[in-house]
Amino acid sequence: MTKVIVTGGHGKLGRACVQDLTEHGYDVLVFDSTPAPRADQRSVQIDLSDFGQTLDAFLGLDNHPGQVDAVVHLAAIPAPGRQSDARTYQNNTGCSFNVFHAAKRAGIKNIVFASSETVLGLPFDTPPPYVPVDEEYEPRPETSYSLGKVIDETLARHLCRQDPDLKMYGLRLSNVKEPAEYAAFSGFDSDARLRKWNLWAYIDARDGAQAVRKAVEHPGKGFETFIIANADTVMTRPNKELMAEVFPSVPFRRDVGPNETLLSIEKARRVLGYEPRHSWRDRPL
């Protein structure tokens, strides 16, 4: 059984990841700053901004001994504007540094971490260079939160340069949603600008968890980034109509379906075998 540490396992995506990994036979241990929501969950309350605590936990705790095979790092202030810009940047980059280096000291070679769609230039006040956007152009951080994610990616790239046996995959996750939130989607059509900030994209938490597991299981080495979104948009209005209204000067790089995601998931499909299985359109009416 593969032992996986999930940081931030009590968050929206974290809960889905813990459930998915457990259902697929993984031995999961959560590191989170909050107490375990259930008594039966294997969870350790840790301040990941403290390197001593982080290293101690990664090297093995009294009641959680044994070699760790992989790390899924999700812990962070989850979006810009939740706390001060400086606090968001310092917390998120500091925790990532601590987790990455503690994992390195513990000999862990398989690290999957939450980057963000925001590195693509969200909220697209400056229009994207083309659609569907992909991993091919340089990051365009517009917030302290996004800048922190770019720093995480840069750190991961250089750690992999230093150690050719290390694998670090950064998942540029879209806006995470749970099924209970889908009822609100019907209101988005009334104003194309309500969700223009991420090109009308989202990721079902269950599909985000699938992508995390696929990244953990992939046998590659080195640093890679993958955009992770659902296969469709949050809109019933077609993409060409939306783009003509909001981003009329942005070119389409290829033909897309009427409601196909404009955050390209082609790389994740091709390399990881990722395929979204859930859609807000499948919800009971």
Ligand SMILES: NC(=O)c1ccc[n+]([C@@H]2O[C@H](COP(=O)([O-])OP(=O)(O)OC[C@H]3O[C@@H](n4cnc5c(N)ncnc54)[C@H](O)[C@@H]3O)[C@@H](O)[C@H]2O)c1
Contents of the next structure:
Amino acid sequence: MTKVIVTGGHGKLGRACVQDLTEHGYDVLVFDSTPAPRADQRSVQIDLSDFGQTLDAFLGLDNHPGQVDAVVHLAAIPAPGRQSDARTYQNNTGCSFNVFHAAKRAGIKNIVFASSETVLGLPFDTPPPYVPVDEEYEPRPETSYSLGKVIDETLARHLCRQDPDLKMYGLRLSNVKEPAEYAAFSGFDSDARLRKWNLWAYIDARDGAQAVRKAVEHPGKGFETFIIANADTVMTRPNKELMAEVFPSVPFRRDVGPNETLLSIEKARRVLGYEPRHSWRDRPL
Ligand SMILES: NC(=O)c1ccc[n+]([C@@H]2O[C@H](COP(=O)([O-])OP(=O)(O)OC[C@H]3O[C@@H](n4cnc5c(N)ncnc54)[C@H](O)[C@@H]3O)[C@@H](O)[C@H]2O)c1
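Having looked at the form predicted on its own, could you now put up the form predicted in complex with the ligand?
Below: every chain and molecule of the assembly, starting with the one above.
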């Protein structure tokens, strides 16, 4: 059985990942700073910003022995503005360095981590260079949170350069949503600017988990980034109308469907075989 550590496994995306990985036969061990929500969950309470605790746990636990095959690193303060900018940056980059370095010391070669759509230039007060946005242009972090994600990606790129056997895939996840949140989506149409900050995109937590699993399973090596979003926007208003109203000077690089995501998932589809299975539009009225 493939043994996977999931950091931040008690969080919104983490819960979906633990469920998805467990359902697909993985042996999952969670590292999170909060206590396990259920007694039957295999979870260790660790502050990953403390390297001693992190390294100790990565090297083995008395009641969870055995070599770990992969790490899914999700632990972070998940957005700007929830805690101070400095605390967000320090917690997130500190945890990432500790997790990546402890994984290296433990000989783990397969790491998937949560980057963020924010590195694409959110909240797009400066318009994107073109749509659909993709992985091809330089990161444009506009917040301390996003700067931290660019630091994570940079660390990963250099760690892979140092070790040609290492794989580190950074998933530039869109705004994570659970089905209970879909009832509010119909309100977005009233104002094109309400969700312009991420080009009207989202990621269903279950599809985010699918992308994480496919990234873990991919046989490649080296550093890669992948945008992970759902196949559609949060709007029923068509993209051409939204772009003309909010970003009139931004060119379309190719034809897109009226409600097709403007965060390109072409690379994730092509390389990882990622295919979103959920849409807010499918929910019963
Ligand atoms: N939620 C989004 O819309 C979104 C969008 C893009 C990227 N992401 C990224 O995805 C990942 C997961 O996000 P989420 O929405 O599930 O967040 P969440 O807040 O629901 O979960 C994050 C988990 O990380 C844990 N954590 C934070 N700091 C820790 C530390 N120092 N030590 C140990 N555990 C710690 C928290 O206890 C929490 O359980 C994050 O890296 C986030 O930046 C989230």
